[in-house]
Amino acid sequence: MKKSVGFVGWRGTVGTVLIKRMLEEKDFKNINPVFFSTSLIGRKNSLIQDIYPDYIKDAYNIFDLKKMDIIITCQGTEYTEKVYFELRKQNWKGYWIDAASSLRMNKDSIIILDPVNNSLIEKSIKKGFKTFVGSNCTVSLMLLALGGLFVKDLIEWISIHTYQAASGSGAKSMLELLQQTGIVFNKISNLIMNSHVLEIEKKVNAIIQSNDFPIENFKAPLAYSLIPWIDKKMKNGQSKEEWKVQAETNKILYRCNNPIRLDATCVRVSSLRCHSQSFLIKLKKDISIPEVENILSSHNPWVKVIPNTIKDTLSYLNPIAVTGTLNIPIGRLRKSIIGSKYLSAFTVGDQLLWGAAEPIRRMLSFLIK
């Protein structure tokens, strides 16, 4: 008999993603879906008619959620709050996917990315845990590309430097960069063709620094830009997404009682969608380019190295070449003048495929078997 998965969240960048993927691969003829809103109450689905036909069902009812085997869940942090707590309160044995991050350093959960934790996901089913959680996009994305070096224990620690993009943020910070860059290009595009180019920066800058420009979701000016800021405040100085890369690796790679240490400063820039990551890793021996290659390229099939030219570098290792793509390009890969020990690297990787849709699509493949 079909499990009955329900939805929520799935009209967000996201949700949506992961409905896209789903249909790619074929999963709805493996399950009985059904789908939730917080604003669609019984109305039809229009988007995937043929698939489920029914009136959605609202996604605060507790009584029609305790029927689910399944919730998967990309509605955020406020809605997993009011929701999840109620529904295990009230005996619920099934099982919660989420997107979200508040469920992620949870006891009873497990942060899923299975090309680097399948054993541990396995293992974790077995023991009974119903609770699944992708994990930080920017931590995905990088043990991905890093993966190899991991397995084989040869990391001893990571200063990493984050450029990510506005998807990060969700649907209405992407659309904030675009109103913000639209407004720029709009009072001066008569300037282009017959201004000296400082006389149009003057211009954009004041546009930029004037009273009613967007911000309402950034905070702050991200076009022509970034914000070295992600996140609230911890109290090490640290942003939460900065603390996020060290607190969730090590517990995807189950070694929260012998971490491997990780730093990071984490920056928004005007990317649209993929997230892109610099490294300075500290090897634990001295290994060759090629032997480094040869690890990260085996470790699973969507990490691809880009060999460190000009010409393949400009074509392969930016968001533009990698959005909408599983491909986890790394890239620059050289040792660096601190010594034989010390690599550089930079990877990019679509935020919200392998960043956040693609784990969960994954982890209700594992459920559903």
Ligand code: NAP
Contents of the next structure:
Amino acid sequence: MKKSVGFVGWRGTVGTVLIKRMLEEKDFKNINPVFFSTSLIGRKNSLIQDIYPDYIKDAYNIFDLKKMDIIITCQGTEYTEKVYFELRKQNWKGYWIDAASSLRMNKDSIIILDPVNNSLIEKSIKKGFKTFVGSNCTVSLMLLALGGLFVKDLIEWISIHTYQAASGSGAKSMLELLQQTGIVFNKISNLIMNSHVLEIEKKVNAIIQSNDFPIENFKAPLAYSLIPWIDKKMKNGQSKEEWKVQAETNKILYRCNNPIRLDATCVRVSSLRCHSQSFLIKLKKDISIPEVENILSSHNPWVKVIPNTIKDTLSYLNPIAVTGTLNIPIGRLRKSIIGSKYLSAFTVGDQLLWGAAEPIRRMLSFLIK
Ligand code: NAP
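Switching conditions: you have the form predicted alone, so give me the form predicted in complex with the ligand.
Whole complex next, starting from this chain.
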């Protein structure tokens, strides 16, 4: 009998990408999908009409949720915290697959990224684990890009700088960035052909710093700027986004007792979609760049080594080239001038695909099998 799978958060940024991928892979034919929402209860929706012609159910109705064999949520932390513990308290024994961060570090949860920790996932299913959580987006993209070096235990530490897209913060934040750029352009477009560029720049700054500039979601202007802070502050001075990098990576690799050191500075930039990261990697031994390229490219089918040329970098190693694809290009590979064991690299990945929706989709297919 087909398993009943409840979907929550399918209308959001991650959820929409998940549904699209599941349609492409024809995953819905293997399940009995039921759609829940916190806002569209009792309505029908064109996005899912073909797979779920029924009325949308209430995502807070524990009675209806308990009928599901599997619940997939891309709704967010607040929802998870309100609903997950209540379901478990009421003895619900189903599988919970989540994109939000709140359950990731729980001892009963497995962080899923199957091209990297497939055997851990399989063992955990056999052992009876029921809670599977997608990892932080930059962590997933970093592990897929550098997977070969991790598997061969060649990494002593990594210093990471991220350039994270607006969509990493959800639908409303994407809309806010578009609104910000639109407001600026509308107010200066008549000046472009007949004013000095620094006069225009002064006007742009005044518009951005005015009190009515929309910053409700980002809390600071993102258009024509950047924000070097993502998520809450931790006691050690890191942001929570930065803290997740070492914690989640070592949990995924099942090496919390012998952690690899990873430190990051996470920065929100005005890309719309796709996160980029630059790495300074201290290798455990001096290996040549061709050997590094070979190790990286043989780890998984999605990682693509980009030659360290201007043309290839501009063509293939940027958010616009990667958006909507499962490709994980890694380039700018060179030995750092600091020393021969120090490797410099840059990667880009679609954080809505491999950074969120795809590991969840694949987890569902493991459970269906
Ligand atoms: P999101 O786009 O903000 O969507 C979450 C929910 O917001 C939707 O399901 C929808 O719920 C509601 N919503 C309100 N206004 C909306 C609008 N204009 N368009 C679409 N939905 C709207 O959040 P998300 O980025 O998908 O993130 C979901 C979870 O995944 C979060 O916990 C996040 O941390 C995690 N995550 C996100 C990313 C990423 O790159 N975005 C990556 C990894 C993990 P109703 O239909 O119930 O109203």
